[in-house]
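Next up: just one chain, as structure tokens, the form predicted on its own.
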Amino acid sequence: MSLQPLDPASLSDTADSALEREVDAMLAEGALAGTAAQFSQPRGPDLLARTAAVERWHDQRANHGLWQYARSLEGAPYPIASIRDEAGTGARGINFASQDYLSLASHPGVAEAAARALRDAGPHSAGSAVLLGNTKTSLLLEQAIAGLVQAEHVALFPTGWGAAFGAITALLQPQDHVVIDQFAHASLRQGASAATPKVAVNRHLDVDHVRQLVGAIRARDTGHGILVVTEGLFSMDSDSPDLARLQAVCHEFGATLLVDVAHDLGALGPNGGGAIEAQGMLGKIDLVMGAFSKTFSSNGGFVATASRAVKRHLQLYAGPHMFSNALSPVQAAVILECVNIVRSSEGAALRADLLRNAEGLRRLLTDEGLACMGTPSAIVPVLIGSEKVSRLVGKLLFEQSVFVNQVEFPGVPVGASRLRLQLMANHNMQQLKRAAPVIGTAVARARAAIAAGEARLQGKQGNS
């Protein structure tokens, strides 16, 4: 796979005239200002056109190539990988934006099962999960999902959102409650508010504040459920809760745990049992759920519960469950080959694998002088703050083949812009050396041009 060369050296100052005048003019057009919260809730009796905000915005930023989303990749999430950007500008380098956690999406196993259960069941359900939607390999998934989680019943999702969401749009009533941390995906904080409108918010990973909002729920409403939610891993902070004290808590109080473990489950974890199982707590938590999209090389989802009654709940009430097609025989396939190679020998390799990257990684890019977050993990958050200069960072990253996931509002709130890199195993030392350079230059040299743009810019304003 050959490589265009990165060199930090060319993001030096014979390239820094044309950034300041590059930048002088992202700022006069507004293309790095404002966010997408001022377009989130646009008023007026036309749907349609009242939308157009949005895109005069997304205009603005995409003609300085400021736009981040919509992405194409050509070919396998490989490590290397080429990419598009919405305007069709192509490129070529390190591929720290795609979630492969374990690399499982290039396993010739992976690989030959999907064919295989193309060539045997062909690539369609036909029907929801109840009605004859599964088949005998989405059987064996259940079964393989709970013996990794160590919970009995295993309900399949065809989305991760869809298994967040249908949980707990089920099992709540609109008298019931739900503390939620307040980072937590917008799969589970949208089900929740659809449920019930008595939603609490808990600081982040704070359960002494989760004591106290479920007591003074339980204090006042004796009749009626509780819900606590939280996550194992959460995705753009790579930070883990106190799960047992959680735990604990609820059972103190006659509530009931949700842990998303969407991004550690089959990662992390000495038998890729995810943050519950390097906690101490696999089979101890009253509600798991997940996602597929991650380590396991396919969409889907999934609940598991010691409950035989809370299955068939989800079965007849969950919404994604019962009205929407299930998994595909080529999907659940792929899923439970990438079930037992997390459970094998292979799988704890892969996973040392990750781990040595996350580590390096986070100790190259510490020693460029960046802020990066949480716990060793595939995700390397690294915190920048300012969307103007996470913005500018993008564009400089891409030009010079670095691609990594600049997330700001709706995923993180206004004023948290950070850069999400997420790892794979078959990542090597190599390519995190060439590329914490270059990611610290390129932080540098936004934070510098922003700077004096803004400087310059007011002193324009203040001449006139």
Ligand SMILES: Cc1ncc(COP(=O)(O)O)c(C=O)c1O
Second form
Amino acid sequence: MSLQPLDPASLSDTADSALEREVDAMLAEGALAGTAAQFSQPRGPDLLARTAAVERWHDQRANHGLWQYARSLEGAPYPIASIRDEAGTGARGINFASQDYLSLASHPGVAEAAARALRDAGPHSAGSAVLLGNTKTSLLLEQAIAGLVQAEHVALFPTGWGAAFGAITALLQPQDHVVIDQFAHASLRQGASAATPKVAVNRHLDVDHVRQLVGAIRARDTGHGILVVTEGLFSMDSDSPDLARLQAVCHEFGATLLVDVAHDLGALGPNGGGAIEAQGMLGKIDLVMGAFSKTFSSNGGFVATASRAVKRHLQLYAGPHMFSNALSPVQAAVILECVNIVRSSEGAALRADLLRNAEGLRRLLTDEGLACMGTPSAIVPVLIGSEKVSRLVGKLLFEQSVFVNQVEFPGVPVGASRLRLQLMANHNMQQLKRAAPVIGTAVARARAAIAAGEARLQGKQGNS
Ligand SMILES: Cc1ncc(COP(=O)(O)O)c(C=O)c1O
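For comparison with the form predicted on its own, kindly provide the form predicted in complex with this ligand.
Okay, now the whole complex, with that chain kicking things off.
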């Protein structure tokens, strides 16, 4: 089945009474209730059987088209895309759910680089990076990344996840400390928890809080390391910390700063150097870690450092570097070509297109009465709050062929659900103007329908 975007003006009273009935059924059956938090630590001796509760929760939601995960693309992740939900319903529409910020997945030069690499080196690296998995191209890629982030020594990883987890677990011992932003990505948080029990969480972007935590740790422990972990651009909030101040705090107390630039490298900064470049900090951050999965059209990740010894240590002790198969020659060639484009005048033009889209969409959504979080970047988070409302919005938007990621726990805290729209350089104003009123109307209808449905339910319960 294929669905077309609706004109919001065409939504009639009949449509809203149908929605009312649907919401009543959803509420009665518990399809909007609960969060993934309540199933995250199942109990009982049978490891497999105890997963049944989360599956029942899924089924309640999926029966009403409220399961937002595990959709699939029918083709490439372009601004107009064909997707299918887990139940098999297909739709073609405006795609704000893919992470291809500079639209390089559809760049002819990138496709050509992939084809050339396949022809010349085949599809397989056939080893981890330390056991003959490096290739001529991956070595060139290390140099290119070193140039982009201005840190001489680069270790590549098969995923961004592996780079984050591998770097933190390799560098820290259980006696060492981590101070990590409360909204840091799961790969960083799980790396920290796996490395040491001594993890302190700082309030989001709050450098004074970091200073207080790091200062207190240093005052009682001069013998162990402290790693401060943050992101160049937070992936659910589209905001950035003050990197110069954070690095200064680290210098003051003999701590080390790690910045994950997964979402900003290539897509922000005058020359694609991300938030670090935009803040004048290129070459000045202790550890820069990134993922190639957003702007660089491939899987993969890296850690960049000024120290050869740190790279050597990561090669030996970062599990996903040592013990996981290296980037394939095709992936390395794709990423290398993307880095070359990012650093060219064409890259600057694509970043300008992306920023124009970001500013335009934020303006259009704000005009719809929606609250866009953070600052302009490829990510436009729209705060909803209630999971019930955002789930219903996600369903309505899918039905109207506007694809957004509806995000809730574990991506964001419970009660801070949001729509995360991700832009590409190749989106155009016409698409944004078409989508914004559909999104605004969906949010308004969902809020009204849930509020009215809950009032009716309470009324019924009061009467019974
Ligand atoms: C901030 C951040 N770091 C790391 C990762 C992991 O990267 P990858 O998906 O390339 O493994 C992601 C991906 O979602 C991310 O958003």
